[in-house]
Amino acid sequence: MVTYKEIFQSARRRFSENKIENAYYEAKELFCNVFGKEPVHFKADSYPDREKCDLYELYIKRRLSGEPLQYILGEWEFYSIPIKVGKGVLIPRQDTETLVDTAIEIYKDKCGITVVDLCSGSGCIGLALEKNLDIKEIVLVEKSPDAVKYLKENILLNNSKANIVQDDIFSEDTINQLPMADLIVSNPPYLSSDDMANLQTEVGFEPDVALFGGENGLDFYYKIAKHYKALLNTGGRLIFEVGINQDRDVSDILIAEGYKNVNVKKDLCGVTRVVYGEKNYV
């Protein structure tokens, strides 16, 4: 038999040998998920039961196949709230917290706002905003049945009062049933054809429908900026997450559609990750 320490060290070594970044962290996260606490909290001469060893080995093999750590764990933290994730839904990323930061900075002193989250996926953006802003009404719009399954779980998990609209965001029926909004947020699909042809193994596990934004990656920005301006109240903002080097193109799209005070915000790595504009006239 092997000790807790030995099976953990084996997992860490295998991850390192297979070029998995943060091998120690990932081996530890999976270990804690299976055994309930970190390896250092077990006695050096103690042994895990076979069933849990087998489960840990299964998780290790799934990770070595390229499956994202977040899918294996089944839950991931985003902006200090728990988010259920798995096959069929986009994984929440730290980059996207920049969008939430931006919205909170703008609306932190506003009371009773209405928010619409387009291409909501797991719901991480809308649910994080609901926890940090005074929101009267929030609607999460998502088309994919697989993603909506997680969206419903996350609404329950976070005691949210959000409403779901399961439909194509560009359907006239969808737009007609949404409330006038003070804030519209979206992390739409924005990878280009070239991007899709060169995906990292882990990203390839995520749904194409949540990734591919057309030939140049800008299709959703054009359509959302055009079709959703009428849904914004005067003074309302449309806030996008954008891909690397898309900020100028998306800014130009908003300006061309008549949005004012178009601005950008960088993430913690210095990448311009958010573009937003204001509807400041009737």
Ligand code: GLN
Second form
Amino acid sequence: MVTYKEIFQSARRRFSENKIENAYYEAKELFCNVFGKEPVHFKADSYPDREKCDLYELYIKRRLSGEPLQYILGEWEFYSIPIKVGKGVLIPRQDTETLVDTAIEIYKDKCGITVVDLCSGSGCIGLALEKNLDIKEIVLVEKSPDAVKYLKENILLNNSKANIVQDDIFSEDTINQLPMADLIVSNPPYLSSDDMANLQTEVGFEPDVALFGGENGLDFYYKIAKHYKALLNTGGRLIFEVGINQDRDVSDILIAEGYKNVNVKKDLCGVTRVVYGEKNYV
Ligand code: GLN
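Hand over the structure of the form predicted together with glutamine; the form predicted alone is what we had up.
First the chain shown before, then all remaining chains and molecules of the complex.
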């Protein structure tokens, strides 16, 4: 028989030996998920039951195979709200909070805005905006059935009034299903062919459809900036998340499409992560 503490220490050691960066944190998160509380909160001489040990072991093996922690836990926090995740949907990243920050800074004093989130995935961006802004209507556009399954769960989990349009942003008809908007946000797939050939093991578990943005990673930016501009009210903003070193190209796309006040924002790591512009005819 092994104690709770021994089980935890062994998981932590196996994670370290397998070069999992945050071995302690990850072993602890999985432990809490299975056993309901942290290792230190169990008495030194108490023993877990067999079934739970087997489950913990299963989770450890999944993690050691490279599967991301977030998929195993099934839920992850983004901008202080819970987001259900699993195979088939992109995991919310801290980088993406920069996009949410940008939108909140601009719209915090506005009442009753309409928001469209293109390529919404789990819905993390739209749902975080809904919690923090006065939104009259919000539509989340996502084409992948696997992602939409999570999107629906997340709408329920966060008591959201968001509507889903399940369609491809490249299909001509999608725009006709959307309302005129004050704000369009998007964290589209933006990895290039080269990026896709060199994915980190964990990212390889995430759906290609959420990652691959065409040969140079910019396909979605061209399409959205050009085609969805018609949806923006005058004075409305388009706010993108961009990949590393894409800020110049995406700024140029917005400028070429006639957006005004094109601007950027850095994430907490100092990477220029957000590019945005305004539809303004004056
Ligand atoms: N941020 C993701 C990554 O670093 C990519 C997500 C996307 O393409 N929007 O892998």
